[in-house]
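Next up is one chain by itself, shown in structure tokens, the form predicted alone.
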Amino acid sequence: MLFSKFFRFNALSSLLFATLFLLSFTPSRASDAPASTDSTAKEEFNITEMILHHIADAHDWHLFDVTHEDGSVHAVSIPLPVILLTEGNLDVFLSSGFHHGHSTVKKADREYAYEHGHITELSGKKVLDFSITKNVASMLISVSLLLILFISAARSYANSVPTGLARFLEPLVLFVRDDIAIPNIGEAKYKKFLPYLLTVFFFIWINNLLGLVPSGANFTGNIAVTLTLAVMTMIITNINGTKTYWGHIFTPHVPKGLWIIMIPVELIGVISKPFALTVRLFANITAGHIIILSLISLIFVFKSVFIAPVSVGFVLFMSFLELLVAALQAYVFTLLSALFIGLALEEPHHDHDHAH
């Protein structure tokens, strides 16, 4: 039953980033900017940048444009706060300052411009950028609805029966447990990282569902996030790794003629599997933000409306297929951090007696 209210409000919801899209998206991204005389100019379409500008994070969160009757485009976003650090100097302010680019920030001696996602101060000077961003306020939201979920859930088992939320979680915290923290860590050692396989668990997908809903944010797609997932299952990974695990790496079972090939490779095996577990959750999540909104971009691109039913309907099955993509994505990192961690806890193999 949740499982169809999910794939119900993914489709409204679908339904809802296509409209808006059609009626407020216009070649030109620049806000509030006159309309240009050549008429060439103004009919070009820049699928390249309209994706990249919608899957990059933002110090401001966009909704949508609105044209006006002169030709002008005026954006909506919500404004999100600015931190800077300048010569030891805390600088705090709300992005819409900025208006889109159009205007400087002046703090004291300090005068601060943004471009292309990036805020530089025009006198040189460095600046340390600690704002909260499109990414961190989609990360905020994410952790928020993990405790309001958990906290419930663990409020609903004070009763004998679970109720609620927790009737939900429950088969799903099992699944994890049974199917990938036993399988892989083993019975004896998998409750010292379940906790951390459960929070890597749902602070993905959820984030994932999140990513689906109309003008939100690339969290899962950004690299820089991925890699601090991946980074921290190498951590605990490394940190508990048995003397079997490191002497596999250093005293691999080869010829010793052949270790200074095979220590190498070794170590490389160590960096090669937080990189994958980086490079996968990164470019499923952004391939299928990259895909959805190509197919809304046909409709531009050909210049004609009878492409939006064909458009929208492929959206609509995209977006089914990305909810899935999002519960499959977060499996399979969560089965694959049990899995390097069940390596590193891996002990000597002792030959039993035959006594026959």
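Superpose the two forms; the largest set of C-alphas matching within 1.5 Å is the rigid core. Numbering follows the first chain given and starts at 1. Computed from a prediction, not measured in an experiment: that's the story for all the values here. Compared with the form predicted in complex with the partner chain:
With the core superposed, K107 shows a C-alpha displacement of at least 2 Å between these two forms. The two forms, fitted on the rigid core, differ between these two forms by 2 Å or more at the CA of E87.
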The other form holds:
Amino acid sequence: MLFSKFFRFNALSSLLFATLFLLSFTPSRASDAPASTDSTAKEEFNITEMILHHIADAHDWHLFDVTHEDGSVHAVSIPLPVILLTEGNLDVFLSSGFHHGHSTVKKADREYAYEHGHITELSGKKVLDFSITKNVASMLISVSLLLILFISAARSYANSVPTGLARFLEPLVLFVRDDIAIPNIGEAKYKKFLPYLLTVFFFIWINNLLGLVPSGANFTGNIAVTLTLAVMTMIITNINGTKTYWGHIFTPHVPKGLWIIMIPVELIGVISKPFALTVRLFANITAGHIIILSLISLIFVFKSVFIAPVSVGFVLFMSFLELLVAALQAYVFTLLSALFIGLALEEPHHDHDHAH
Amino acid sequence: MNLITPEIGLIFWTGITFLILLFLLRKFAWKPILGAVEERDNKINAALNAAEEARKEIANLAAENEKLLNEARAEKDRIIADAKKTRETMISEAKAIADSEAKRMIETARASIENEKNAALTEVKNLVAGLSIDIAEKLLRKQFENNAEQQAFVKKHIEDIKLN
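Just the form predicted alone so far, so send over the form predicted in complex with the partner chain.
Following is the full complex, with the preceding chain placed first.
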């Protein structure tokens, strides 16, 4: 209801913004000429680069840029620890040592350079990057938040009547239990998997939300993250797989001659489930960020401040949509995890239901 | 950093952090919260069951009371009916006894009256007989003072007999 109300409001406001847009377009063009000669002198604004930079991980937490009077641009960011494993040597230093790629960092016989978010060793040694990147830092913040929220909520249960925060969190916990875990895994076995489902649900949700905060990290829109979570679901699914589950894969109910086709297909099914989880979360969150960044970029594409109301209007709309998507994708990931676990736990009497 | 190339560092930190988070939340959040919720659900169910039991108990008690009341009422009616019957039989018995006693007494009285009357009559008869004999003696003595008259009387009687 709230959403539809918002939607109506948005339809009205976007109409208003469109009118503003038409009015502002012509005069801004006329006054564009001197400004454009100025901007060609500087680096041309590249939307793709800007967006990719914003949705990618980074070794420092970029806050904003400062343009000095002489025209030089200086980035203001929080340095983060860089942890590198190069041929058995552990090197730890702050990312500020790179000066945003303007200088290299020397550690014993190793010299590190920073280029487009990648750290390389100048003499060509293989570098494993275990840095506390922006995403890792954001995750640590989210984990602290989760621990504070839920452990303090759990404390208020000591006298059996939940208070404050717990009253807000309990329905969410019960939602995961009653609407995700029990229907998909079954009353008998859900308890074993509920802690994982709850953790993954709130972990994804809070990180989705933190990703929407301006200058926040695109943590759940990073494929490494979604892959890690999906692999966890895959591991849980497969180590709990029943005889029936494995029977479906290695002795499918088809003539033996077809096994040579069916077994690989079933094995692909085992892999495609976590793959779907990985891509779905990654793509949804990243796409949302790209849309918001693109809408903001409109201001720079049109080089007119009058386009800002249109951008802001659409960004506002998208942000509300993203709030919904943040919860929805956490729900979908958890639901599918529960579904996959539930399928792996199937008992023999369900055999005839599945057309394999 | 490439968009679709997972990086080892992030996988490593995400994996480790997530597992630690899972462990900590399971121990310090999910267990207490879910435990408390389950306990509360059980308590609520128990309370509901107890209420249901109590309701049934009350219904039973009411039925029992009703039954007892009906029994008591029936008992009362029975006792009253019995008492009525007893009274009636007692009255009728008493009446019968009184009647028969009265009859007996009347009979006795009548008999004794008869006896007394008979005795009195006998006495009167005897008395009358005595008196009559006395009177007759006196009369006869007076009449048969002279011989001639006696002769005449006897003659007359003999003549009467001859006529017969």
